[in-house]
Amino acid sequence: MFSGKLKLYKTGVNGRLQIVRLASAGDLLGYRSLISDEPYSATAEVIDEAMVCFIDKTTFFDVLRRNPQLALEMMKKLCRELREAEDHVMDVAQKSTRERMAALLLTLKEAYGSPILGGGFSLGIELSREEMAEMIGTTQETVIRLLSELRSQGVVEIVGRSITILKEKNLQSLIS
């Protein structure tokens, strides 16, 4: 992906969406399906205006054959993403919704956040409450309630879809 932000999601049997990851500039999309020779099983939707580049299958495999170091890096990337998927399954199974919400905010801060004057971090990505719920496996109502609680505790500031983390340590303490 060259620029912008995308959400990748799957639709469950009940029709409910589950965001499986966010993608931004520099991220690779669809390569697991390309390597495994299987159909791509997620849907990509633009969050911020995006430019996506395309590499055809023949060129991709020709480059990998000629560059063993790149092939090794692709294998490492596949292994990291498998570990992240396993970690996510454990999080959903064993962490409370509050812990998953705190972890999501910290993850967004790491990926997209920028420091603001006076301390804190602007998340730099505007997700709907529904999208946040889809990312942590809960309902929109639960996300609204949790964000409201965090706002009333002075941990975050919320203006529309914009979220600013004011007390990062408080979020970290929720997931420790």
The other form holds:
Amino acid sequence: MFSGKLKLYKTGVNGRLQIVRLASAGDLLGYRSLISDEPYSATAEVIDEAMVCFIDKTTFFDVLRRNPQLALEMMKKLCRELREAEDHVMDVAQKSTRERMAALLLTLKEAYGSPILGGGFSLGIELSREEMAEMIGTTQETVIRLLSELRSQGVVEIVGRSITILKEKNLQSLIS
Amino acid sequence: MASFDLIQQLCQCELFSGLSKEEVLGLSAHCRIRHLRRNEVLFHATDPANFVYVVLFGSVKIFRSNKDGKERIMHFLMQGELFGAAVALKGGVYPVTASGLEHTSLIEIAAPVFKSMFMKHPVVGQTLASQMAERVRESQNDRIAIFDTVEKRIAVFLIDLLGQSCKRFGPTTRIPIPLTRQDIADRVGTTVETVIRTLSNWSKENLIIAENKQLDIPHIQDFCRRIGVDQVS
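Okay, that one was the form predicted on its own. Can I see the form predicted in complex with the partner chain too?
Up next: the whole complex, starting with the chain shown before.
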């Protein structure tokens, strides 16, 4: 990806959507399905006007074969993705929705946050409540309620889809 | 096991199919064969990732434990599958625990030796990448499955396992690894009682044949139709 943001989601047997990851500039998409020689297992949809570069399958494998260091980097990437997916399975089984919400806000801050004057971080990604629900495995109504609670506690500031984290420590204490 | 056997086993591994006889001989000096009993732990989560393993015979379960010590099985690995490799390549500790699901034999390879093979032989990287990609897909599907009914979760797990087995060993109706009801419960995140009840119902409907730890799905399409799921690739 050159610029913009995409979401990758899967649909469960009950038709429920689950966002498996977000992607932005520098991220690589589709490589896992190429490697395992299977159809794409997730749908990629733009959430913020994006520009992407397509690399055809033959070129991809050719470069990979000729460059072991690149192959090594791909393995590290696969390893990280596997770890994240396994973490998520454990999280949903163990953590409360409130904890998962706090963890999502902190993850978004790490990936897209930028510091603002007076302290705090503005999240440089605008997700709908529904998309946030699809990321943490809950309902849109629960996300609205949890965000509203965090706002009334002064932990976050919300204007439309734009979120600013004011008290990062409070979020961290929710998940520790 | 004699060193002759080790070399023979290495030669038969798909993973090492691109290596010359001399290279296999060189590799054998840095490998050994390990045997595991059922439930014997090979490595624990947070142990240093010093070795890479290939399943020769039997099967292995890969699991994590939650804060209450309850197991959640992430993957079952069958003959020919490689594990511990990606973390050994990047260095660090194993993020999961591995133990034998039955009497199992493995090839154990020192991490630096594996890394040098990986850098030299594209076939090693391709085999590893393909198996890793399959595990990522499995875990991502688990993320969605959490919101399904337990019956669907058990069904999708069994269909997926059978699909993997067919892909690897050719057409079969038999789940290739011996699974206890507890193993299934720990894999799909439910209680053993629910698994017993579900399998018993399916047996009565002749959808599966369950004897001891062996499970057969004689008519996979009927099974998928009854549960209301697609046949998982």
